[in-house]
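So this first bit is one chain, no partners, the form predicted alone, shown in structure tokens.
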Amino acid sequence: MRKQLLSTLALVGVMALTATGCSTDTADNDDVAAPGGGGGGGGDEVITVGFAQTGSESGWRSANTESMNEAFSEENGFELVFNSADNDPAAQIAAVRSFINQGVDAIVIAPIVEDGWDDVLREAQDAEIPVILEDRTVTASDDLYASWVGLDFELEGQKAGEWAAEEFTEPTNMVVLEGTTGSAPANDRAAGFDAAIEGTPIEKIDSQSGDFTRDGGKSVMEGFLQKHGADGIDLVYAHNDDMGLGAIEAIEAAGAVPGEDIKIITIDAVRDGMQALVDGKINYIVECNPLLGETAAELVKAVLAGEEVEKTTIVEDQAFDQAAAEEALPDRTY
């Protein structure tokens, strides 16, 4: 009698393990993304992306970070795992690193540069995770990503230069206010105004990076106005609204007027921005649209699908005078 409830004891305990065993195999199939976007591949399943962004360097960017969180919510079928680099692009790198590692099943990136993408973007592609970039573009081979969503800022470059050309027909002094060394928009944003302006009497006086901040704008233009004084400069060109935020608090504390005894043309068009060319204290902006999170969120989605998606989305840009920013500034989103 032992021995038979001994036996049916331990038929029991084997029955009981291999129905747990049963259980945790489906559990961990269920719960484990395959490479690749194994949590993407269709129905109700969470797709999983990991978001690289530059920092919150400005205005345009905190626009760009609501719109990306917008756009991959949870009520949109993501999980969004967020990194904020600082502008540092090593960090920025180390993030898409711990992307990898986790497993995600897509990955957007911000590049804060334009070089040194290639092994990362390398590791991405042999764990089958494909990537998006956003807003900036990298010098890697594009057969190492996916897709970019951005915009064209040599354009917008261009359209500040060709109003800077039809505005000053007489000898003018101009300082430049850059972006991020190395980065996409500071590169082709400077290569597009030059081009505009060539040939004209607009001469650059000085450059120097202020790393798109309202605070670096500042600071690099108070050294400006030391070393040329406010009457040797005629024109400031910023390559974002925030920097040339920054050159207005300097040239005011200086004693002079912006917008009048010194001009300003920038880029991005966020609301700060556009108040002041509102107010007169900045004379043209030339738009950069932040909110692409909605288009990258459907790029992700259709490549995870296995789509052919387009290499390149451009999002148009407007540019804006006085009497436009007027009009433009109460139905402004960012």
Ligand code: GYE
The other form holds:
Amino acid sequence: MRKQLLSTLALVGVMALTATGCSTDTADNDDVAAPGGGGGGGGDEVITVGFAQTGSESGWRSANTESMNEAFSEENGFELVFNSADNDPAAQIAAVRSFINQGVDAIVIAPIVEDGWDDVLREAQDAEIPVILEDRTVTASDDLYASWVGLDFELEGQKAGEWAAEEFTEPTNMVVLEGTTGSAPANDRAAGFDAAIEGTPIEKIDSQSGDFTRDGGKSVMEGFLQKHGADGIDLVYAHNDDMGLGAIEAIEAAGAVPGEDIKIITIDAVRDGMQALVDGKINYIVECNPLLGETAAELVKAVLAGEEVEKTTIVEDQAFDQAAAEEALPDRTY
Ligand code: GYE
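Now that the form predicted alone has been shown, please provide the structure of the form predicted together with this ligand.
Below, the chain from earlier opens the complete complex, with every other chain and molecule after it.
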């Protein structure tokens, strides 16, 4: 999947709004063309969309849910049937199955994990209900879904690793707070980071999943601190801000100073994370943009109108050190 994805990426470039570049007029809200493709969506009819969200594990997720709710609004011609799977892959697949049974016009999925999607995607295809993926990717064949809009998680990990490689030129003990096991961002952020620090004096002494949550990050970090001691850890790489924020609490409770005694790198750049960076408790953040709703909604309309759409749309991310975070924070919308 990864290789396939990267080659697709090379073709489509990295701009969010290329998604509808080949469609004629999908930006407006009331312009859905004659029915085509899936199970509906023609004329002025309301488009019913089932959205299978991962859960509510993080600040990033809240911003993503809000972006989806705004884009798939009644005003924009949608009826959104929202399901939150509470990070349970089986419950998420069951939700998609129930959308198929309800006969929705289209299904949008933010897949919790990469594997296990083939059967239910095939069922959606048999029912002629188009599926758009948002945020995370799947390992299933891309013939089984219409389009995916998301982020380049491997590049995010790589950017984080490149910063670490430059910053840490002496032997460095690093611990990793991984995202949800089996999820695309956990897999790819690990791979990108590891490749970037290869050959540097940074040694990964421990790595465990904190499930992308603040509590998870805190308790895994408590375990690391107990095992290695605050003096035995120089650097934390957290796959998202929330786990980094949990780690800060654990480090402070252990009597050490986050951002100084133990440096912290995270991914997401949500407000709380950016505030911690401004406060000097986090040292570097790679952005992951959660505002994918508008592009997802455009894709749904275009696919239902029978238009050709890009298979892959990658939204570009930035990275922030303390000075950049200070500048960006006042205008941060999430
Ligand atoms: O980084 C994390 C969230 O899939 C990109 O999921 C998303 C990740 C995000 O829980 O905070």
